[in-house]
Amino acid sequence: MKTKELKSGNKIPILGFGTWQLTEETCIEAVKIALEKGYRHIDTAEMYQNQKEVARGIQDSGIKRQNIFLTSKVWFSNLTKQDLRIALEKTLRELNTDYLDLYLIHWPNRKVDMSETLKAMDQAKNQGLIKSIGVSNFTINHLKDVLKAGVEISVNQVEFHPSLYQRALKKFMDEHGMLLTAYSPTAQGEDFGIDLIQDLAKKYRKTNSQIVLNWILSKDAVAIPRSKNPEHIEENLKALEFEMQESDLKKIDGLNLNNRLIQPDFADFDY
């Protein structure tokens, strides 16, 4: 599996495997086949509740920790320095683990100083508990609040696609050697609609999830796609086996579409 290098110095697979909306014995049996296929990075967070059933699923999985990049989130409502302690605990014993390679804040809270929950990840960094500090669903507003704090960020994961090209963020994380993780990256499937996807997947003779999943890769950004069925976990590592031309990569570069689905009544995308 390729890598990227992050500016922590950790190596992080570039299509990992998400885990939202997936719990019970699915999520174990998702989590297993999925390292079994070959993915070697898993997505979870506090509030999807399945830490426990991801744990379940490296297990059975018989692969190695060490082998794994392991992300988790913590919620934003748990951002002041004791309750993300609080939380990173609980998370690091849902997970059976003793570190996470990638902890991020899943979600912006401008009610809590920024430079607090910064501070005390870092200090989680330094004392061995995470290798990499993250955020997720931040603005570049919320990124410029970040690097004020002068704590190193790593990654920003956000909601990216052919129909959410959000391309002003991912110029200003590149600008600050941040690297875009991409959820959602299929849109829930909603991009499989699209003319063009359908037309290249044709050309190329690959599915419209590969067509997807391509494109992202070639942005160089990380995708988590998520999946319970075994045959699509394994169709999707295989966006990582082919190029597609410039001259198509621009065309889905112009969609435009500004189709934005993960819009919870705390989001703060107007900052």
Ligand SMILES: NC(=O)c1ccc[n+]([C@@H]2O[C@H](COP(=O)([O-])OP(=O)(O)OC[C@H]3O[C@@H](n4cnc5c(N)ncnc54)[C@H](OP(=O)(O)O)[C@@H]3O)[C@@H](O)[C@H]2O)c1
Given for the second form:
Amino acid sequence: MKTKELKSGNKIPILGFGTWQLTEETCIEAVKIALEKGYRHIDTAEMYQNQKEVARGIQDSGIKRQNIFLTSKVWFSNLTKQDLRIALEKTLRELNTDYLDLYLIHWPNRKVDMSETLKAMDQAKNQGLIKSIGVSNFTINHLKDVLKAGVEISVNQVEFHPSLYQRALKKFMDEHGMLLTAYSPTAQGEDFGIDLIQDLAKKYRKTNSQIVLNWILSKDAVAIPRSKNPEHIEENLKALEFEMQESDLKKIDGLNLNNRLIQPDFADFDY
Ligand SMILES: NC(=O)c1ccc[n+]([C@@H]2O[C@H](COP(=O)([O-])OP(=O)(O)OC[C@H]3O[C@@H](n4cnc5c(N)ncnc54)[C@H](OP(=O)(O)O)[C@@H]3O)[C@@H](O)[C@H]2O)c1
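Given the form predicted alone, state the structure of the form predicted in complex with the ligand.
Below, the chain from earlier opens the complete complex, with every other chain and molecule after it.
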């Protein structure tokens, strides 16, 4: 699997496997199948309440822990130094591992001093409990606060797909060497309904999902599609195996509708 080097110096596989809403046996089986088919990057979070099942899927796959890039996230109510430590230890226990490859602040919470949280993460990094630090659902202004806090972050995981092409955020992140990980990369299937995506799928003899994921990867971003269907799991992996013409990629650039699907009431996107 192709990787990208993070600011921390660690390498992240460019296509990961999302696990939100995968629970119980479905989660165990999906993670196992994804690893068997070749994924080496798994995305979970304490909030998904499936970390034990993710660990079981990893164990059942027989793939060694050190060959897997494992991401988890701390919930926004656990961002004080003490709460973060408790949450991290629980996550490590549930995932049955000594370390995370990447630990993200799941959502910004301006009620807690950002530098307190980031310093707690940095301490965990220095202790070898996490290899890279990141954030999720951060706007440019949140990222400016991160820069002020002076702790290096490698990743911002945000919603990103053809109908939500966050061009300004991506540009800012590129300028600061932060990698964008695209969540809900298929817009949970919504972007498959776009005519241009369907036309390009026909032109390249690929599926709608492969066209959407391939466009994300062409932006130097990482994508983490989720599926419980073994055929879809494999199909998404094959999004890595072709290139589209620059003119077609540009056409997809023009599809943006600011179509944001994930906007819980605690989100802080107006900051
Ligand atoms: N940081 C955050 O706040 C945040 C928020 C949302 C998501 N995430 C992460 O990002 C991951 C992905 O996002 P997501 O789960 O919201 O959405 P997604 O991956 O865009 O979409 C998942 C949906 O698409 C379907 N699908 C996937 N591949 C397909 C294919 N090849 N053909 C047809 N349908 C396909 C799946 O159905 P089947 O199961 O039937 O294939 C599922 O219903 C999550 O699982 C999670 O790890 C993070």
